[in-house]
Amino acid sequence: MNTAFFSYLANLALALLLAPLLFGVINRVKAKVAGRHGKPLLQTYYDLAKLFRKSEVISPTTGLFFQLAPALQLVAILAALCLLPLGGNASPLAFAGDFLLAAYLLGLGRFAMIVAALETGSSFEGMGASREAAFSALAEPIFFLAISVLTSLHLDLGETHDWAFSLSLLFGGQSAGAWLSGKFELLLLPIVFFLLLLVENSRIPVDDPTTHLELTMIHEVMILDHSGPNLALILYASALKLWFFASLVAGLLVPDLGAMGFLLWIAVIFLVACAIGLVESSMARLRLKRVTTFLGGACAMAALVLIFSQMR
């Protein structure tokens, strides 16, 4: 037990250390595809160090919650990450139905940033907050639908105990390779979670994280009034959230292979970052009206997987 606990802590520390590197990988992939040299691979670390050294400029229209929201978002996302199995090691905090807590912890972080954006009194930030709330409300049912597919899979395998509803079982490597038993539709699930990653992290085609046009932004327009250490906390929380969803994809693709499985898990997470870079290099941001169609496609894919898995 102690060995597993310290192994999980080591994996968690590695996740906390490497999460900002995902942005560097995405930017370098985009630069290479475009034929540019691009930013340094460690640019996010440089940005975090610079922001922590700067002072803040706080609008007089804001209150205490505006200053606390970035820290609240970071703590919520970190708590959700602690519920995930990391590198094949089950979370020490795992319990039946912990995916509900993880989903609502992410929702709590999102709520904090939405309220902070509304507190500024800016019409632009309020517009971004409304878009964030709308798209996240459409994405959450897809997440729970995909989770229901995994729980039904493990119940079909005879795992009738409560752990069938734990993230540590659903994404701990046991689900990987289940398509070998003839359920080829399960290969669509990593795609569904990858699409959710793009939505929840405000990446192309849902949002363009590099744009500075307020009328088209979602996440970036919500943090226009943040600066200094609080902006650093937001940037780091975004990196952890990206690692969280990349870990979900890796948990569905990497079987439990011990030390080899851990290395493969890390490799898949960074391959997911490369895939994000390729997506952002090959397509533009969708019109806001088309985002609902994009989410509808992900929902339909998850529903088809559930239907076909129950037909066998």
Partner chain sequence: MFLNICLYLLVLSNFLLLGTARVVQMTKYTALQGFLLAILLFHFGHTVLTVAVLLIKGLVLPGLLWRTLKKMPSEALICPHRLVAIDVIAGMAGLAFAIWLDGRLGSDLTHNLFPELFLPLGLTTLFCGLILIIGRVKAITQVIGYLAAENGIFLLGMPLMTQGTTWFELALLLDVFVAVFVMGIAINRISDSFASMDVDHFRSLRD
Second form
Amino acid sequence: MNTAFFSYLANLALALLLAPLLFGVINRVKAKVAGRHGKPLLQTYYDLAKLFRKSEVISPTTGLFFQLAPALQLVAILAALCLLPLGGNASPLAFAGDFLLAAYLLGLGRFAMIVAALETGSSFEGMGASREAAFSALAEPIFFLAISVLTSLHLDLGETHDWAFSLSLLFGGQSAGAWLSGKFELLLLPIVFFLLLLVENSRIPVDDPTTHLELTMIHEVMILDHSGPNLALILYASALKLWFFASLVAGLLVPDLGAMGFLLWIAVIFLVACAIGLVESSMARLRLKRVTTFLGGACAMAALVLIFSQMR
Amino acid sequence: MPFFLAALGIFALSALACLVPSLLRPSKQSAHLANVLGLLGTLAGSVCGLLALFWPGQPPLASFQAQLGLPFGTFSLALDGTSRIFLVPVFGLGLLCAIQGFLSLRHERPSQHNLGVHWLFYLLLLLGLTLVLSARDIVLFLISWEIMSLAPFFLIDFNDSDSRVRDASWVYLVAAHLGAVALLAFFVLFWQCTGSLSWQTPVTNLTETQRTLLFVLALAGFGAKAGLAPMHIWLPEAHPAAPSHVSALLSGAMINAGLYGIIRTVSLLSPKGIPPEWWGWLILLLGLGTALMGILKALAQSNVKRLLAYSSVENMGIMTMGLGCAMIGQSLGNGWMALAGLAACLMHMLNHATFKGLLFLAAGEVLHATGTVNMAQLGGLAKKMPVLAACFATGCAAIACLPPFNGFTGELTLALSLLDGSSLASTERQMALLLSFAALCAISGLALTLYAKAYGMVFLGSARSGFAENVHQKSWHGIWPLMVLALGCLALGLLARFVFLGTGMAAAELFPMQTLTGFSQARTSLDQSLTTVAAISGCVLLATALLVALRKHTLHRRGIRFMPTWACGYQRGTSRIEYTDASFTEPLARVLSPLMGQKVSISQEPGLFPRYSQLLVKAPDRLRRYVYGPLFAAIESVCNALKIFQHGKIHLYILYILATVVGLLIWGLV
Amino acid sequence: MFLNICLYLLVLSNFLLLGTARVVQMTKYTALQGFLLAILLFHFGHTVLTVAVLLIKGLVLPGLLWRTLKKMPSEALICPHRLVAIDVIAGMAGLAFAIWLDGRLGSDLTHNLFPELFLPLGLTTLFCGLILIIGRVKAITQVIGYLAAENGIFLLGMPLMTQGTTWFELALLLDVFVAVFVMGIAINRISDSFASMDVDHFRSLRD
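Previous: the form predicted alone; requested now: the form predicted together with its partner chain:
Complete assembly follows, chain above in first position.
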């Protein structure tokens, strides 16, 4: 038990350390595909260090919550990450229904950022906030539909309630065992989670993280008025969020391999980052009207898996 | 029990006492007297009531009986777990709303409102609610139901100089009485079929048809009070019209009486405590439909109080889903679903009372301070009223099911109850329950958007109109009941395991579920889950505080510069270009507007540079407009047609009498 | 296992077919279905038929469609998005219904005659084809829907085939081939003489 706990802690530390590297990998992949050399891999770390050393410029329209929100979001995402099984080790906090807590903690962070954006009174940030709210509200049922497939699968496999309702089992390697043993429909789930990753982390077909100040933006435009340490907290939080969703994909793909499984796990997470880079360099951003179609596609896939795995 | 009887007595006596100032000539003194009398009556009665509920060492079922003095029926009261749980919001919220009402009614002009009458009916509402929730005799139940239904009519009609308010109170009265008709039919049939007037012994000697008929009648009657779709239309009319402390009480405590009625009926009518499966499905579907409809309509509203009213409909739907899920579990022998579902229903009821009471009271304060609750005209109030803003934000976070607060705990319990549907026997059931689970999550996702909008548009940004600029400020001791409720939201969230254990005990009293598989497991693991949730939430709060302190410390030396909001280079932004409530929900409305019933109309001058243009976004209740409106219009035209007999000519009236007498004679002789 | 993967891919291709608004993409998915059917046939050991199906369903028919597409105006190649969503939901319902029917028909019928998943997935393919025919207004999508429906029937017939019926199947294939050929020509002619390719406009031809 003790060794498991320490290996979980080690994995958590690894996640906290390596998360900003994901952005570096994505950018490097995009640069290579475009034939450029690209930013340094560690650019996000430099950005974070620089931002932490700065002071802040704040709009007088905003209130206290504007200054609180980035910290709240970071802590909420961190707590959600602590509920995930990392590197194949069950989380020490695991309990029945922790997936719900994790999802709503992410929701808490989102609520904080939306409210902070509305506090500035700018129509740009209102626009970003309203889009963020709308798309994440539409993404919510897809996430839970996919989760419900996994829970029912594990209840059918004879797991206890406590365990089957916990992220630590659902994404801890046993699900990969299930598709390896012939339930191929489950292979659609990593795709669903990948699409959710693109939505929730504001990546390209939904949102473009590289262009500022466009009317089409979602996430970037929400944080226009943040600066200095607060912006650093936001940047780090979004890195952790990316790690969270990439671990969901990894948790479904990597089977339970014992102690050394975490290497494969981290490799998959970085592969996901590469995949994001490839998607971003091969696709254009969708028109906002089409984002709902995109979400509808993800929802259809999740429903397809549900039908297949439930009805057989 | 003595405390409980004392509470009833105090309510009744102080209601009578309030008659005195209401009959006096309207003056400052009489208004003040009424205010003080009403507050003291509520205070004493509610404290007695709360003592009666929580006094240690009581038997689990305390009861009292006396003669009613009527040809039938006895004055029979009892307190079991369910009654106690439903009474908590009545006393607790009743008390806080009375204090807030007292604080805001102090400034009313005595010539405009008769406060004595107001407090009389407030106390009568509390009395009626208390009796409804504890009555164990059909006749007593009906009498108190009628008191409870009638009193709000006068409370809603507080600002009776406004024709819209009068209209709303009539809508309420009609809805309440249509429900009461179904209930009257239900109780008469109940009495006919069982031969007993008792409202606490489970019924055994019923045929299948009678049982079904009784169930449907009860669902119609109680459902109208609870606001289940399609009988919800009185809520969005009555809540915006009523004074805020009244709407808080109506929404947090009175509509629960409908839910209580449904739960009690189901538990009494179920053969051997096992309801037929289709009852559960019907209730689950009804709840799901109500919740979806409520949240979608709420999203389209721009009046905060109307938004809150629709959101009450949604929350009532969620509670009903819990009940339905529990009934399905009970009838199929699944203890996990039964316990978690019913506990979730009761937990959400308590939670809803806290945060909805808080939100309605806060909306009332906004109305008081600015003169409007139209979101398009508000904004920037957080700067001027920070305490109120913090309270409202807490309520919003709680109702959007965000973790440190109480809304999340009920949601978690209900979600786990629905998720266990995948261990039921057939595929159709599994699919139905899993899809309801996804729908529940969609509802709470939309709730987050909804409340981000409500809080953001009212309190954040800069003022959108003169209403929000010239604010009538109030210090924190004018709104301390709100702070109590906000703390309650947090406390109920952190102490959720005790709430769960309490509601679970009440649930097990209602239906025999202890022996079912999964019952004890559900109790232990949900208990553990809620404990862990509270621990993690506490850690999140602490860690955030720490991080904020750290940031403050690092910025201390460097200092913070204040510059206007960055408008992407545009220098002359005014608050008129701020996002409004309708634009905030526009991306969702693009997808969901057929379901939301939103109507957008644009009028613009032709030409390339139109000087005048207008965009109107409206979301009328389609059910009221296309179903109830035409229905009542038809009834009215039939009634009007009958007016040819009522022409005012006395000699012809005598002819009617003569004709009737002769006709009766002939009928009697032939 | 191999069979299962093919069948899953087939269902996916159905939903891709329903879920795309672009006719060009749809032709590609039709070709994909042809290839998948050929692989399945190979798995069952019908070598002659494999080659024939590969040629006709995998190459010639999509090729014909492709040729027709090239001559059509570009606005004829996009379907309204609203319809796409409805089609996908209808396809879901079709899949759920097919699997439910499979469970209800009883194991003796389904398991003796068909390998696992064959009956529901064949039915699903058939449904998806019909949905395409009903739900899309472009003339060319009618042909694609017809092909998908035929694929479904083909899938249902596959396990029932013996050596003698191979010729029958070949004849059927030829039939489809001719039908698509004729429709392709007809569409070409229609697109020459009418401005639009919506089926709704064919109403003017009814007298």
